[in-house]
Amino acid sequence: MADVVVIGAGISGAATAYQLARDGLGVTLVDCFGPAAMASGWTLAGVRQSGRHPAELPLARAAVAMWSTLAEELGAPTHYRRSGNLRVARDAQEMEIVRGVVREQAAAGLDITLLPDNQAVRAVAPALSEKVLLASYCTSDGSADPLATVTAFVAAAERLGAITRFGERVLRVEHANGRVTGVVTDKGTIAAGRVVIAAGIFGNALLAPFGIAIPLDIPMVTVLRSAPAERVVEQVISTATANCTGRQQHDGRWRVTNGAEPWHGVLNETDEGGRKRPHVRPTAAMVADVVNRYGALVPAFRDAQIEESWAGLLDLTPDALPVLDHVPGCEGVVLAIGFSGHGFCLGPVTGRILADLAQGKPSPFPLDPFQIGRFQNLRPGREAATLHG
């Protein structure tokens, strides 16, 4: 019996599963793919402040603190750079939307200035185009790897006693008398005191015995790594309407993004190496697209070499945040969904919200925002300023 399974091995299942192990208890954490399979690879991977929501605001700045002492503590690289973001304006719709968000975080205490003009811009990014107006700057931002930080999580959290059992599908959260015993998987029943959902688009099906569906869209975004190349930028670079983000990884390959779009529908399934592997396919406009918007922008990525394209699912709620709480009518489950795009940057902070509330114990953090009950007196307001990171 274990006295915690986690469901979901993106970084804020593996990140809970580590903080849990470290908090003595029995770990099982439980993934139907593997460690980063789905959102949590297939991000762009920023870690950032800078154009969150206020309610969002003091987890990532609680998480950027975290992220750069990180791979000392798990024992491993996670690759993280904080060498700044950089939203950019092409118009004046834009441009607005650049000063309305620094005028806002600067409010909030957040070390953000704005750049005013291209010549401004050009100073801290040279390879940046005479297309960009002006920018929002924000020198404490950066990046990590997606698969090596989830890896080096699972990795510590093994080292603690944790179990994992991937290409393993949970397939309903068992309960009785108001209280949770247990999971069901294809591959037999895990006893557990406690439940964590951290399954991302999977969440809901999870939800359904318990009577609850959190109101979840799920567009895709297309993703383009490209070969090695000549570092020509050190900030990731996102423009005002989120429709277009791009950054140099640790190794010099370029990895950007275009904005969300309707999903397609499908998700296909491969075997590797007797795992399985989802795959969500861009379509050929889909990935001009990002060349043709990022390239205008930096036109150095105009020279790079594609090695490999795909799409990633967000799991995106009305107001872009997550739900972080406790499932109502049954002791013992939490629940973790809808970060939106941008929830890896929090994973550090996650794994410690979601540690303290599946063992009972008051978060340092406000979670009012994050409650499960906020959809059903929900007005529609204004989404997170980017969906990347």
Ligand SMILES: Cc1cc2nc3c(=O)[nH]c(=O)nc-3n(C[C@H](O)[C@H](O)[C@H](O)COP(=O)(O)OP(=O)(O)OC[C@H]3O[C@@H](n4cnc5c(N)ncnc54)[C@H](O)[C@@H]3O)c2cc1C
The other form holds:
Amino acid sequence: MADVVVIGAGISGAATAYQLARDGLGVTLVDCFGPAAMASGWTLAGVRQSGRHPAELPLARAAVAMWSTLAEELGAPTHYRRSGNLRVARDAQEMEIVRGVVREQAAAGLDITLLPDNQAVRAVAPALSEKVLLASYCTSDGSADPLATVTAFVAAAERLGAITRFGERVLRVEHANGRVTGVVTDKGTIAAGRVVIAAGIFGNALLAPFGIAIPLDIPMVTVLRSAPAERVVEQVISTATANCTGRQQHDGRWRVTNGAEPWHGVLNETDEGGRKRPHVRPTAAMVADVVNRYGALVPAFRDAQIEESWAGLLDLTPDALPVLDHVPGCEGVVLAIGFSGHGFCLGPVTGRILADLAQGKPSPFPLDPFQIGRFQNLRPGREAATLHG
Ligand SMILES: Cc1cc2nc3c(=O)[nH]c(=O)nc-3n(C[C@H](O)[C@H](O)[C@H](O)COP(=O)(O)OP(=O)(O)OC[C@H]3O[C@@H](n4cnc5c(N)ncnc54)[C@H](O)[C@@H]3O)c2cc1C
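For comparison with the form predicted on its own, please write out the form predicted in complex with the named molecule.
What follows is the whole complex; the chain from before opens it.
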């Protein structure tokens, strides 16, 4: 019997398992694949506050504060680099968007400034194209290594006594008399007094027996990763409309994406050393978009030798904000879903929030914007707009 079963070893579930174990609870972390197998491995892994919805800004700022000491706390590298984020404009419409972001977020107290022309932009990032017209610059944004970070959370949770069960799929959450009693998996039953669902795009399948469906659109984003290359860019570089984003990792590899596009619907599974892994293959046209868009912003990227390409799936809600809440009608079930392409940065804070909710403690964060019931008057996709990177 576990005190808490956490479903999903992405950054949300792994951070939650760590926080619960740190609080002294008996935790079992279950994943049908393994750590960072889905969005938390597919991600660009930008750690940014700039460009956030005002409701998410307090969470993102608290997360960025946690990121600075996270590797030390977890006792393993996260490769977190606080090297800034530039959101660039390529035409008049994008210039207006970027100016608006700077105005609003500087007023909200973020350390974001406007680099008003190409000269100012290239003084900060000389490798950017002469065609970039202006950019926002947030020096306290950055990035991290996603697999290293999730692995570090899992290992730290294990050291604190958490049990991990990977390659095991939760089939349903069990409940009786309005209270959760555990989970049934494809390998057995785990009794538990509390369950955290952090299952990304598969979350709705676990909610269906409660009569709940979060309105999710599931688009795909193409990612290219190169061989190590000479460092020419320090910052995460993104466009005002987020139709491409890229950075150089701690090891010099480029990690570059396009924007969200409709998913072709195919999720392949491969066997890697006895463990299954999910893959979404990008189309050739999407790969070409990444090269053309980012290559136009950072010409040096065109010389990169591509090692790997993949696509990642987003759990996009109608308002592009996640759900962080109790599941109504069943005491003891907590849900995190719908990070809409920007949940990696939030991971450390998400873990703290879910651990508090699961223990019935009040959260220090304002969680009203993340309630499960808020979609009743929204149509799926109507207000969807999101940024990653
Ligand atoms: C291409 C791309 C770029 C992105 N860029 C950024 C960025 O720059 N910055 C940022 O902050 N965010 C970014 N994001 C978003 C961010 O990566 C995600 O919001 C975040 O990783 C979500 O983490 P999660 O733990 O909630 O979900 P996931 O990482 O998807 O984890 C869910 C886990 O649950 C497991 N699971 C599902 N169902 C079951 C079941 N029934 N039983 C057992 N296990 C189950 C899965 O195997 C999976 O490991 C990006 C996402 C993508 C795809």
